[in-house]
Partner chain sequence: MLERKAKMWQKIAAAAVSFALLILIWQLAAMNPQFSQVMPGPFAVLQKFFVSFVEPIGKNVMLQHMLITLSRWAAGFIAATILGIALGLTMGWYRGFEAFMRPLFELVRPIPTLAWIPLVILWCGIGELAKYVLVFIGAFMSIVQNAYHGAKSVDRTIVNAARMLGCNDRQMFFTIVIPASVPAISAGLQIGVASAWSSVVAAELVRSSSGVGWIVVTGQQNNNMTQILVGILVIAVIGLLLALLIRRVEDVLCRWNKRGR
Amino acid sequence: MTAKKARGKKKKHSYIWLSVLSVVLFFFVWWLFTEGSLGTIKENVLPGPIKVFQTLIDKFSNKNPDGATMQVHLWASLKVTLTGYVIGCLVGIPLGILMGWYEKADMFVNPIFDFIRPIPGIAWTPLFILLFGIGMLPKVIVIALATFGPALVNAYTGIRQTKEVHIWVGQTFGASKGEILRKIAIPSSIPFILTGMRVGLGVAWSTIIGAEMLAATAGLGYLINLCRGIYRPDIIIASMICVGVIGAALGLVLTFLERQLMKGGRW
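Please render the chain's structure by itself; use the form predicted alone.
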């Protein structure tokens, strides 16, 4: 191992320890002001970390007070999120590619997209409830819309970033416009497309929580909203921890897949 690599590895380890220290400090301060010697905050207002983690573990086997365990709510949220996310990517990415490559498609779709894009996905929920009732379908559509924007914008940007010299080389060798799109523009835009997918996944996961708080019979958002009404802050915080952990895990999985694709030199 070279001296430069050794220094880089040491620096990386120091960053990891700083990250661990920040998390430990956060939980220590939380414990100190709730369950520790400076405990001035009442448990029914803000329970301490020990109480919350006990509740979290218990909720995986205890159906009270909502009639379902934590894993039931996790699966309900994940199922809707991943279904809507896939639909949003399948529609947004190809449309973004077409808009980026064909000017007429851009001129046709862009005015509608510019009108829809500023509207948060959660804002569509009441309308879709009126149209489709309370069930999986309206939430899937909301998630698809939330994913659609980042997927389209990044695919569009990736296609527009295609270098002119690469296009010129393709034209020199007699490639048609469609062949240049398939063999040059799309492969060069893959990093942008993957970034859009990662951003879209984060937006989708945060949107489902809000949608479930408005209309759902299961899911983490539903559980948070229910426990707000019965004044159970320990379950609310436990659910929020699950939201954060699952969201981070989904992001890490997609980042890992992106790095593997780029590392393998497939694009």
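Positions refer to the first chain, counted from 1. C-alpha atoms forming the largest set that superposes within 1.5 Å between two forms make up the rigid core. Here the structure is a predicted model, which is why all the values come from computation and not from measurement. First, how it differs from the form predicted together with its partner chain.
- Residue displacement note: residue 245 has its CA displaced by under 2 Å between these two forms (rigid core superposed).
- The Cα shift for residue 60 between these two forms, taken after rigid core superposition, is smaller than 2 angstroms.
Could I see the form predicted together with its partner chain next, after the form predicted alone?
Below you will find a single chain and nothing else.
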């Protein structure tokens, strides 16, 4: 028994080493073909890991070549994303709940959303730029639209998946329709609502990067696209790292929210 356990543990250890090895190997190969002795790849195509790291650090204080530091761009993207995201959630989740709850309304509203949903959020960007110029407003609307879809669909599904027996419990105790919605259907759809918020956040963060490539004077998408024109892949990759890290950090906020709302574990 203990021998078996020990062997399992040993096996697990070797897997961890394998993981470490793969990451080390990845960076080593990257380095080898760029900055290393086999450095055949030009810096304006793929800069080496050390160069990218230096650029990443440097960009937080260096305004060149685009006239702003990394944190300025970061904040520009975040501001738009969070504003649009919150609006998208605040409209999408309640609407999804209502559509899930009132079948009659659902029959009328759902077909229109089914039609609009396949349109990627980014495709709306030119329309709103034409309507409202290239300021913050059109991008906020685009992000809100991108968030809205997944937020609505998941809240809707959550309400629809409420367990019949939970509704029965409410009914036998004499709960009114409103009470069943508030005390049973909505809480029971929390996991779905949170999934919608998570998917929505991913879509929103991706969409803002795209939208900023189309029309912006700041923001990570703007920075990345600008550096393509001037052949600075080091800044592009450094910015992509920032995009990834911020995206992951925003995901962690949602994980925290999940822990708070589902204290006993998922259901």
